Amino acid sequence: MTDYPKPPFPAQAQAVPGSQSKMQPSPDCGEQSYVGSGRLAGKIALITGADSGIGRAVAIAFAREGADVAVAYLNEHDDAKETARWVEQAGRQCLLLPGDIAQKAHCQALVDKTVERFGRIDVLVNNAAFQMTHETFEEIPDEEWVMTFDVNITAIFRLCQAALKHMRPGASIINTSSINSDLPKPTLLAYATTKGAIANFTGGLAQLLGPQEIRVNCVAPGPIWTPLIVSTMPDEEVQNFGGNTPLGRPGQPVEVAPIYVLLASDEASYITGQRYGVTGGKPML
């Protein structure tokens, strides 16, 4: 809890989506310090947004506790390659899978692509997001606002749908909302309204798939360090990020990825439809 940096940190301003390899300080992902047991043992993921940030953190994870991973992302080609040699190098299979999220039939294109090459779907994390920063509503385009919704909400209906009917008795779907599904910060209005949104179809989804012994649960991050901070947010944003927690700091990738390990086990086998907060101290109601 104490080692990890405080702001105030340097002003770093990428372009949209950012790069992991660019960031100062850089993330914990967990590739020096995540141990795992062996609780994913045989187990197939297919995890979106996952060459950085959270993602990245949640492969390598997952690969430590034995499972392969297929590894969703748009178009940031250097962090893919590093996730999966951190996959590979924990003796496990990955499977990179670049392309638009947003758009339907890459939705069912990684489905496909993940059943041809694994087999079956036994975990699916729903991570992938996108989200601007805009001071004013009326500043907010209507595109853009359309797009926040296909890839942050449509695509999780879309692959949820998609990854059904390769999924067993006993299998799990992992949504990431965010403190905002409770606490929405006024100037990422697009991005709280579809996490809002997850959290909502978390607990639905649940209930219908509960017959079919398939569990859904969400996590809800509060300030993470990540690429998705630097490339959206204002640079007065990003030097003081995750400050006004009550451990006065960001949280680190690292910190977010054992309740995902959690949830994709079979120590979890009596959760669904729950949300959990990962917030650094921020209570959520």
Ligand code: NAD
The other form holds:
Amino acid sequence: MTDYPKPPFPAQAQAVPGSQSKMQPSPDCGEQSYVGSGRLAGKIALITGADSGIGRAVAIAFAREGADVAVAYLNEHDDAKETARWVEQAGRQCLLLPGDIAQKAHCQALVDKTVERFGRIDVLVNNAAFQMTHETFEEIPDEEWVMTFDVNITAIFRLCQAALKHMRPGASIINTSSINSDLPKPTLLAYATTKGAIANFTGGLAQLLGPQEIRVNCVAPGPIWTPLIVSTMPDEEVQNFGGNTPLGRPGQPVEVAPIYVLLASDEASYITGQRYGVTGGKPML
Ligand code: NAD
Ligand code: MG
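Now the other one: the form predicted in complex with the named molecule, given that the block above is the form predicted on its own.
All chains and molecules follow, beginning with the one already shown.
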């Protein structure tokens, strides 16, 4: 717990969607530390937003646990190639799938290409998201509100619907929600609203898919050191990021990945419809 960096961090504004390789300090996605033990042996996973941040940490952990991984991402080709390098170094296959999940046809294509390469989907991790800081309600552009919903929640609906046809009993869906699902940060209004929707969707879909023996859960991270943060938050918040948690620092992506491994694994056979916080000590309702 004492190994990870604490604020203050250097100012480092980036354009959306951000590049992990330009961050200072570099986020820890478990590249040098995550040790697997065969908990996902032979599984096939499709992970959105897996080029960087939490998604990269999940991709590395899944690969070291024995899964082949399809890595979906927007357009950060260098970050995605780095994720692929670690997946392949773990002896697993990696399929890189760039493109915009706000497009319905692209959601279908992600599933089609994953199934074409690997034959089925055992784990779908809906992890990609967009957010943007706005100090006032009035300044939120209508198009940005709609786009945030398209990327953060409508794409999850579409990916689940498309993937379900290729999932067998025992398969698992894991959505990335946020502490914002309970405690909305007012300057992230659209984003926080979608994160509440993701938690609610998770609970409902888990009930619908229970009879098919497909589990659905979500993870609610607190402040995690990733490109999403440095590309969408004001300098001062980036410099103090995570300082207001009981642990006094942001989490690193590698510290979030183990809960995804558990939820994807057969050990979690009775765990469905739940939301798991990884918040550095901030309680959720
Ligand atoms: P990240 O920037 O590393 O990952 C988000 C990814 O989403 C990007 O890499 C990008 O490729 C992808 N993406 C964005 N828009 C897309 C689009 N239109 N089409 C396809 N892909 C798109 O940041 P992260 O923090 O690791 O984010 C992962 C998840 O964690 C998100 O759902 C985010 O809301 C959630 N989360 C993060 C924090 C945090 O503090 N970092 C806290 C709570 C929840
Ligand atoms: Mg990225």
